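One chain comes next, on its own, written as structure tokens: the form predicted on its own.
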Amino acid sequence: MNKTGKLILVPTPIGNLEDITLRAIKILNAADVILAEDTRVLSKLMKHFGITNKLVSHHKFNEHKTLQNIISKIEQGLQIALISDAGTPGISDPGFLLVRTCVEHGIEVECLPGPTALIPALVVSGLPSDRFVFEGFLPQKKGRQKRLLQLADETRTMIFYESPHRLAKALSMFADFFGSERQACVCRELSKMFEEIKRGTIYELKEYYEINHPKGEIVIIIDGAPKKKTTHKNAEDDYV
């Protein structure tokens, strides 16, 4: 019996090693091959957790050109386990083009529950996290304040990821478009030993990072725009 090939995507730790699953661990020993953002980085985790499979260099510079090879080898039979740098692949990371192409050929597509940083970011900053929007990284240049504009007015609590060289001018372009008393909260390393939780106004957290220049990964919890007063009649009264 010829064994079905699949996708499988698997989240691996942000900063804590101790964040893998075991499922993880069985899935990437099992797996045909195993495609990686970067296969240095990775290759750390693979000898920390004894996974001997060959990793294949899979990124956003050479998904366009490795894509079908991939596809065909599934079709072949053959599972494949799809990991990023850390973090669940897809968000932020290679592989919604990979997800997309197997929907698209019938190819069995599954995701594995485990690590990313948005989630914990957003649960330890106090902000409201019963409906919140993902924007990921802004785009650059103009195209940035063309998307903040359309966030002003943003109920939502909003989560933005940024590089640390960026993270004091990015505080910077919050007060302007969404206002310097607005609520906010910086992540920092999170699950690594120098984890940093900072929260306050936005332009109390620029002036802070203005001062403190950050390393590692970011990520950034902005309170959602107030409410605005409306004298629309309630919806509700229309099924009373």
Given for the second form:
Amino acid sequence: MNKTGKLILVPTPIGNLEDITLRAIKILNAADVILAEDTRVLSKLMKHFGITNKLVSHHKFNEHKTLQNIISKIEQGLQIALISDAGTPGISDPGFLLVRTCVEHGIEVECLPGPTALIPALVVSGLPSDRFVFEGFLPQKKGRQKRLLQLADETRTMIFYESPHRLAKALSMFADFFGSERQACVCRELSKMFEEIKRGTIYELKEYYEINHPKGEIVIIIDGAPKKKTTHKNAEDDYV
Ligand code: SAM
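Alt. form predicted together with ligand SAM, vs. the form predicted on its own above:
So here's everything in the complex, that chain up top.
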């Protein structure tokens, strides 16, 4: 019987190698091809788990060019795994374009549950986790202010990815747009040896990181804006 081709997205650890799942190892061993963002970074992980499968480079600079080739391989029956440098592919990492193209071609897509930085950061922050928005990296220059302005009245908890050298500046902008007294949390080096979780107002965190220059990888969680009291007739009244 012919094997059915499919794309399988495989999350990899964001720091602690023990966070790989048994299923991820099984899929990485069994896949016909593994598409990897940086083959050097991933070969360390592969070596650690004794995975000898072939890695093919797939990153934001070649993903448009290689797309058609990948699609035809899957249509021929190959099972292709996609991994990024860390965490879940497609989350601030390549993956979306390939998934969308597979969906358009009626190709089966599977994503294994697994590591990603945003969820542990949100949950450990102590800020409401029932409703949230993931904003990823803010635009670096153009569009940054516009995006922050759009988010000023956002009532759900907000999640941002940021680089360590831009952290203090980002907190200063959050203070300007969201108010310095809003509660926030900076999660640094999650799951790694020097993991650090700092909670406080945006102002307190800005003061702290202006003096203590951070290193490593960072997620910022910001409390949503207080809900505005509305004078409108409660829409639910229409449904009782
Ligand atoms: N695909 C990844 C995921 O699922 O979270 C995100 C990749 S994105 C290129 C890298 C960013 O994720 C970092 O700049 C940082 O904001 C966040 N990140 C990744 N690992 C982290 C960690 N161990 N601790 C804190 N933030 C992390």
